[in-house]
Each structure stands twice: as C-alpha cells, then as structure tokens.
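Only one chain is included here, represented as structure tokens and corresponding to the form predicted alone.
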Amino acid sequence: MANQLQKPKELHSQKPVRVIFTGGFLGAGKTTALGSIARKLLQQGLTVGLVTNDQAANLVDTAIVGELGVPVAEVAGGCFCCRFTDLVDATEQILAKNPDVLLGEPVGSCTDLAATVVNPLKLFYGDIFRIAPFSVLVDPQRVQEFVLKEAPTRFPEEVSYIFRKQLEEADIIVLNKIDTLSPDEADRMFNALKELQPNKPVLKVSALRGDGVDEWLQMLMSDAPAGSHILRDIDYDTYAKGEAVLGWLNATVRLVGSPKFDADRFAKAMMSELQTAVNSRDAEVAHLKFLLTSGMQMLRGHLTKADAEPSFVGELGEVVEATLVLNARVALSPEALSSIATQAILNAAKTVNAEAEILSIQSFSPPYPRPPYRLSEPV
C-alpha cells in the first residue's frame, strides 16, 4: 500500500526522546506499571509525558495518571493501530512539553502492535525516537485460564486467540501482581510463560508493590531490540472477533448525598451488584474499573473476572458530592452492558440515599481492526 510509506507529519523533538509502549490484555495492570516506571523515571530527574488509549472517552486511566504532575494525552475513538495519526497528534502534543521519556499504553484488546505502531514509528520517526523493548504485562488470572488451562474460562477461544498473540510478539513478557502470588505459584506461573515463550526474556513483577520494577526499568532504557516478533499469521477475523465479543461501557455519573452519603459502602455495593448481573448471565468480566473521587481524594476499585474478589484503593467516607468515572470491558452485547450498569449504579446509589445523576454513557463493542499502517519485517 502507497500510505505505508508516507510519513502522517513531521514531528520535531530538542532532543532524542525515549519511547515505551507497554501492552497486555484488560486487567493486566498497566496503568499501574506505568505509574511505577514514570515515579522511577522522575526520581531519577527526567521529565515524563504520557498518551493513554481507549475505544472511547471518560478513561478511568488518564484520571489516574493525571495524579502524577505529567503531560497527558489520550488517544481515543480505536487502539494505536487503527488510530495511528492521532497517536502522532498526541505524541505532539507531548513533545511540546520536551520530554525525555513518553510512555504509552495501547488498549488491552488489541494485539499486532509490533506491525502496526513499534514498527511504523522507527520507521518515520527513527531520527528523534529510541523505541523502548515492547513489553506485555500479564495477569496470573489469565495464566490460570489462558496458559495452564487450571481455571475454567467463559470467554471464547478468538479471546484467549488475542491474548496468545500478545505473548507472541512480546520483547519482554512481564508477568504482574505476583504480590497476589506465593513465591511457589509465581515461578509455576513464570516456568509456564517461559516454556510457552522460550526464547524471550519473562520478569516477576509488583507493579503495585515495587517488585522486579528496577530490573524492569533497566531493560526499557537498553537499547536492546524493539518491535522484532512481528506476527506473521495473524487472522484478522478471529482477532476481530475477540474484540467484538466483548460490550465496552465508558460512563461519568455525579452523586449527591442528602446531606452526606457512604461513598466507600456505594463502591462497594455497586460491584457486587455488577458481578451479581455478570455472573447471573453467565458472563465473563475482562476488565471492570472505577474512580470515584471528592475533592482532593479518590477511590479506586479494579475487577479481572466475573468469580473473583474486587480489589479497592484508598478511602473516602461520608461525602456530600463525588464523581465516578467507570470502565467496563465484559463479554457482553453493550444494550445488555449498558442496562445492567445503570441499574447498578441506581440500586447501589439508592442503598446510601444518594441521588445519581449519569452524566454520560457510552456502550459498544469495538470495530473491526484496520491499521492504516502494517509493516511484515522489523525496522
């Protein structure tokens, strides 16, 4: 194709800027781990941006990193791939601001990333970046399901198909949360990715906890090769597939209290009644996260799969006001997605007497993947 040789814009940078891309499937616990490494690249006296992706607006993510004092930009409407000029946009927009590092994180369901992003930035725009070795974080969940094949999935195979092709053109494959591991299962789990993998490098890290994040971090800023496992038989169809089954749900709600209201017991009772409708329907969560904030504090609450324990963050208590910013990524028809999170936000707002005002709500399942740029060999 003619446009895979024609460079979107000219970007111009003062300096040679370092590029991290860290993929992996929904719920694997990226933002986090890009929160870890921008704390670790700052402490070490250089300036970060950062350019957070979604199928959609209203990104719990980019609230979250907002925290961090960096540049944010956020690409929204498709993955990177598909959305490759607005990534450059946004990429100005950080360049601005004279980085020595930008981050980026792809949307967890899309895979092909070394053909379609890694590869096309070296290509044009080699001059002023050093693309980082990309790296898939995983979560112990889906090696459970996924790899081992000890825990029972809902998803259907063309899911469980992204996932493995994740794995497949990985630099540097990360399995995350092993502070929800014991030693023991952390290096069954690692043994496993490694036998899968063999011949790439697979870490144990606490993007939470701090865990492996240093030894990490040391392999980003090497100049080790980036983009080289481009995947050669990737089908697009069963690719396209995965992404559709799942309904992916963006909503801001305000909440008021009369005069106060239980925002941590709202939290609380407004996953449980989430989960209760998922599993009622025997669904299956990829990724269900939320904010909810008052003032200067947040909450922050993550669920992976439909059967497990919600994780929560922080505290807010007795509130008069707070926002909630939700993601939902469940295998789901998004008409379905999109009823039984209102209902769950009514309900739980209706148990600590608090008004929910839905500001905004988008459901859908994404479109079918068409990257404007594919390169079949490494830059």
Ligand SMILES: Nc1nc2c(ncn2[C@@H]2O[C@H](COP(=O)(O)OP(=O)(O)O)[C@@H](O)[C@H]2O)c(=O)[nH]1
Given for the second form:
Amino acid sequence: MANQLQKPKELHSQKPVRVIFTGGFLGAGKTTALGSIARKLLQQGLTVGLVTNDQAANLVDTAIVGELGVPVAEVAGGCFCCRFTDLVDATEQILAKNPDVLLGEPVGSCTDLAATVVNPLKLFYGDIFRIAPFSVLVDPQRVQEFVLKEAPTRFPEEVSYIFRKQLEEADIIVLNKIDTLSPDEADRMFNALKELQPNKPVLKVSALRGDGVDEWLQMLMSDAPAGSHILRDIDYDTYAKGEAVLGWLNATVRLVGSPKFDADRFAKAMMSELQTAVNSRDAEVAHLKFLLTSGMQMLRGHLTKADAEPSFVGELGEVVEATLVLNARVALSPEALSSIATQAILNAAKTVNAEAEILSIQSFSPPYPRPPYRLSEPV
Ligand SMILES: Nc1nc2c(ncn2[C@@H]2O[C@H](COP(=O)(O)OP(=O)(O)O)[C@@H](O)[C@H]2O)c(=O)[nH]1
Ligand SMILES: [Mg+2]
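Form predicted alone already given; the form predicted in complex with the named molecule follows:
Next comes the full complex, this chain leading.
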C-alpha cells in the first residue's frame, strides 16, 4: 500500500464535472439508486456518464444501466480502490463524451474508499472534478443483522466488520428500501444508524419508489464535504478476510429450446435451485443476480438474502433461445459456488426442455486488497 503520489495521467474536461460515487454493501441498491439519480439528472437536461465496477467482467449491472442510454464504462477485474488507474482510464472515456455528471458504483464488498478513491481523485483532479459527498447505502435487513443484531447472521464477523467500516467512512448514510418498512420501523432503523454514527446525515430513501431521492440528490449536487471521514484504524487483514469469505461467480450461458422453451419458468427454477442449495449449506447470499435476454426482451432477478423471496423484473415467455448472465456473491468457497451454479443451471434447463451451453464460468474469492494510493488525511 505504498503512497505513490504521482498522478496516473492528465485528465481534461471542457467544464467542471460533478462526480457522484455511491457505495454500500452488496445488494443495498446502489445500481437502482444510480439509475434513479441518472434519470432525474437527465430530466433536468444534464448529461450523465456512468462507471460500473466489479471483480470480474460480464456484469449484470453494466447491462442494467445500459438501458439508460448514457455512456457507460466498466472497471472489471478488481475494485476502484485497487484499480485506481483503470478507474482514471474509464473516467477519461466518459469525459470524452463531455458529461455534466459522472456516476460511479464501487464494488459492494469494498471499504476504505474515502482514503483510496475519493481523496486521491480530489488531490489529482480537483481542478476538473466537483466530488459529491460519499454516500453509503444500507439495506434494512443488514441493519437488523449487523447493527441492531436482532436477526441471526450467517456471515462471519469479518463481513460485519466491512459493513461497519463502510458506515464509518460515509459522508452520508442512506437507509434504502424504506418502502419495505412501516414508518415506525424506518424510524427505529434511522435511530440505530444515528446512534452509531451521530455526526453525519442519515437519509431515508426508496431508490425503487423514489422517496427521498430529490433531497438526497440536492445534497449530492451541493459542495458539502466529500471524503471527510477517512478511516483511521482499518485492519486490512480483517477486511481481506471479510472479502475472501465471499465466493464470486460470473457465468454466461446460452440456452436453446427444442424448438422453444419457457424462459420465465427456467429463471424461477434456477433461482429456486440456487436458493435451496445455498440454504442447505447454511450459507448466506450477499447478492445473487441474473439477466436473461432474448432479442430485445429482458428478464432479471435478484436475491439479497438466502431465505428471502427473490424479485424478478420483466418477462420473456416462450423463446427459441436466450442468453443468461449470472453474477453470484455468496459466502461459499468458489468451488462450491461454481458446482452449485452449474447444477442449478443444468437442472433448470432440464425442467423446461432446453439445452444449456455454459460459455464462460469464473469463480474466485476477491484477492487481498492492495490499493496503490492511500491518503491518510482528507484533501
Ligand atoms: N423494495 C426495494 N427494493 C430495492 C430498492 N432499491 C433496490 N432494491 C432491490 O434490491 C436488489 C438489489 O439492488 P441493486 O441496485 O442491484 O443493488 P447493488 O448490489 O447495491 O447495486 C434489487 O432486487 C433491487 O430491485 C428499494 O428502494 N426498495
Ligand atoms: Mg450493483
């Protein structure tokens, strides 16, 4: 983690660019929130670009934000913090399109971003970037599990450590998914977060329904402090352990019917198979998501807790062929996750009489985080 304070490269922009990074644990709603923010900015007549990020390529998120019709660049093969130079390259691609606002979603298992991303960007590119306060989104289920400790957790302590560090480094904490809570429950969670982090704003938002997004966006477009809560005592060994317990799987599969197959039934069967396999091992899902496309039609599904109901968006019906992209982040070894996923895909294909050809499958644990730049004081 050497402090090489040399700027990776020069960046140019015809005008100052507002940069909005939204962090938060896997499944907290970052992609949904950035989509919602991007739509609002576009309605205001502003131009927008996006940078997505993952430990591997073939991202469901890149395809989802692709629907916005704005420039998107992907930093794959590592997080923004460990691939700072790639982040700068991706940013350069977007700057070529002359955006007013650049939105970025860091990997959900990452922390220490104030020190390794937000402040280095301010230091090197403060002349062209207006960096927004760093928001950290939280899912109420994880607040119950990691903050209130009312729900049992299947994650090891190191994962909870990452979650707490994410809150600690936030400029703004965003309690998301309040549409799933009664007003009293939302207040109770808000108070628990306030008690834990008394000196920072906590917002109640539903990225999906839009509640609270305008107020949040106003803060993001303001010149409020950004990256002002650099972590003082982050233990990289604990952080690395927390990341390493999460198996990461990305697969691309071609499905062909004889002559057609029910794509919706396939997707539900696959999710159900995956869920049963994870639960039978007493493991936990951080975020399991897929995208199934056939022609111009799309169906996607998400699961953010092993014993919760999966959610599906879209419908495909009977199709001749379809392409599946599966991204799973589950607290299981990469080998176990790969075997479960392969089995679930093949079994689900059998249920609907389709042929499944696995075009690519990658499964691994994130490597030890080694950010090339780390500032110990805010810029
Ligand atoms: N009920 C509800 N679900 C949400 C909200 N925001 C996101 N989600 C769902 O949470 C899941 C994960 O969302 P996503 O944006 O992909 O999370 P990310 O991993 O943080 O990028 C998806 O099923 C979303 O539809 C919200 O405000 N309310
Ligand atoms: Mg996402």
